[in-house]
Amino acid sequence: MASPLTINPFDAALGAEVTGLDLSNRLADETVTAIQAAWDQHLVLLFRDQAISDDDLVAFSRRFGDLDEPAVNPQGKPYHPDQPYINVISNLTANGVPLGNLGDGEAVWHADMTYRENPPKGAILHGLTVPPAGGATYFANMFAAYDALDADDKALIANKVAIHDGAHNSAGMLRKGYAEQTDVRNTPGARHPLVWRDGDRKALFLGRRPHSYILDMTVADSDALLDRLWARATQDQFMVRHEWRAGDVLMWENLRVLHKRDAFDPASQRVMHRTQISGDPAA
């Protein structure tokens, strides 16, 4: 019986909508592999109106590799009760303790967890409550990044490798257990080259940009480089913005893309559960 799925691209650099699916089914190997495809191909994928349980998340999840688990929160303990899998974004508080991750500010360019030897591959994010305005997520596709580099800064960034910093999160604060460091050449974290190659094609492989250093450079030198390939790698033309409805599952290759959300009103409600899909080493 032929899968019932539609891609739809995005009038964009990267993304595509997948209808026709109900994802609190168990889908046919056939529908799981189209989808695959399909996400390697556009990179980020939408599906809209689904209405399931974190079971369920957790189910369609794992049909895509073994999953990470989150790290606890800052009390030591899950922000899920229940399923180990998941983690929750949101801005909720329950006597003064945040019920999730990131809070209502903006998360900067990043891809996630690259301070780790081996990223993980993918993410999705189950969209549960979502603020009337505001929090949209972008995605930045990295292989059209690096394929409009000028032929100069694609020979000199070839060889090169870059610190990714393992002591700050995504919205700037600093881990448990880490000191701030003034030099960036002792910034702690693994070692990445900055092209990431899959096959024929090669992308930009960036992580995070503050207190990032490329080894062998002055850190001046290093800055310059970075600083130019960031703002080139973020460029609109690179770029697709997704406004969340409730109901919205998104999954994003995350070797392959940087992402960013937007800040929204404290006042409004924002909740989130996310699963991350294990991965091999990026070079």
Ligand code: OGA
Contents of the next structure:
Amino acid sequence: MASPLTINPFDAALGAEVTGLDLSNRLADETVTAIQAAWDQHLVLLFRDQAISDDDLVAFSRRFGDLDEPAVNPQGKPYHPDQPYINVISNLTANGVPLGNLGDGEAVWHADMTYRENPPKGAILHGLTVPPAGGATYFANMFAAYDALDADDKALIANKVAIHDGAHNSAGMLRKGYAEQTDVRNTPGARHPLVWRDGDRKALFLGRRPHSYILDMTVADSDALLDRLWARATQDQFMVRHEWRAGDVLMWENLRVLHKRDAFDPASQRVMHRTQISGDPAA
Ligand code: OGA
Ligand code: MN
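Right, and the form predicted together with the ligand of this protein, after the form predicted alone?
Let's see the whole complex now, leading with the same chain.
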């Protein structure tokens, strides 16, 4: 039987909408294979109008690999009361205590949990409650960003390694158990090459700008190079912007794509549930 899905690429450097699927159903293996192929090609996939439960989200996510539990958050305990593999991204509070991560402010450009040796290779985010304005999410294609670097910068970064900060989340909040460091050479977190090789292709692997440091450089030189790479990597032509509707499910490749989120009106509500697909330890 022909797979019912249709892939409609965005008019952008990455991303596609997938139509024709109800993710609350158990999908046929061939459908999962088609989604995986589209994900590899387009890096970000959007499924609209998905009325799915947390169990559905976990079951769908598991079709793409093992799942990672959420990172340590500023509260120091999971936001979801009974789903260990679901993180809650929300600005709601109860008695002043956050019920989810990232609040209502901007989340700066980042990839998720790259402070780990083996960060998740993907994430799947389900929009449950979305604000009437603001809170858009952006994605940037790091294959395209690498390809557009000039030859001198490609040579300069070929064997360089950077520290990916584990102390702060993308909203700049300190994770429970971490202390502020004033010297970026002491930033806690995994060290990863600035260039990832994926077969013949190469991608920039930047993680997040705050508290990053390129080993074996002076702090001033590291800061200058990082600023230049970040300015190049986050240009409009490499990016797509997603305005949320309730029921959207977005899945992103986490290691070849950066994402960020706009701030939104604190008086409005934004609640999203997210899973993460474990990275390949050999990658
Ligand atoms: C995340 C994240 C962005 C958003 O879940 O990792 O960065 O739009 N979310 O909520
Ligand atoms: Mn994120």
